[in-house]
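Here's a solo chain for you in structure tokens, the form predicted alone.
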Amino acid sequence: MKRIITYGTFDLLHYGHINLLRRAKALGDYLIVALSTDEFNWNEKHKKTYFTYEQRKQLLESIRYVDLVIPETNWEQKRTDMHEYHIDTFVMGDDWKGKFDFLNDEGVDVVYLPRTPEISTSQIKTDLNHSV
């Protein structure tokens, strides 16, 4: 069984997220999503999410491409996750290109998928703020 992992916040879930998850799942048999916790988003990424971790987790678990959702609590856990979950392929959007190449040293393939260009959570939030 080929195991894939991706990481993210997945707030305001949209079709760009679904595209990423669908393409990630197509690379293997079992897709794990490491979902950033509320604390990690606020303390490390300086992001405030609209939906809580539990709400975002429930949304992700309802998507047929996703087999398991685990918490992402810090930047360093990626290296240990590769071994703990027996990962074959690490997938991220291409806006992170090159940032996780060090995971090749852990014996996994690192793949950066093109983002869906016309959609982003940041853009949705900006558009909503300006529509009032």
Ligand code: C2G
The other form holds:
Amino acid sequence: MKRIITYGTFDLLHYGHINLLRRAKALGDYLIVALSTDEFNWNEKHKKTYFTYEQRKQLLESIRYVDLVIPETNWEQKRTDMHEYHIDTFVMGDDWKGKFDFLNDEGVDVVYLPRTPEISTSQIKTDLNHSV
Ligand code: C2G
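Complement to the form predicted alone: the form predicted in complex with the ligand:
Below: every chain and molecule of the assembly, starting with the one above.
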């Protein structure tokens, strides 16, 4: 049972997120998503999400590739998460390339996958604002 984990906000869920989750799951058998809480998003990422944590969690749990959703409440939890959830592979989009290589020290593979071009939550918001 190869266990994969990825982290993110996943607001206004879109096909770029799905492409990431599909490829992450394909690397193993069980995919955990550590979902940024509303407080973490606001305090640490200065992101005001459209959907609340519970709404974003519900959406993610409905995706066939996702086996478990846990909260991401701080930047530091990754090290302990790798052991607590017995992770084999840590996956992120390559906009984070290099930022989490330290997790190799925790005995996990660190994989950065190419982002899906042309789509982002902020682009969706911009386009919608201009379309009214
Ligand atoms: N993503 C992607 N292609 C896109 C948009 C997003 O592959 N067009 C990926 C991102 O690279 C990330 C995941 O989808 O791996 C979730 O994206 P966000 O919700 O924007 O996550 P982020 O704000 O980068 O949070 O501790 C890590 C952070 O929580 C990551």
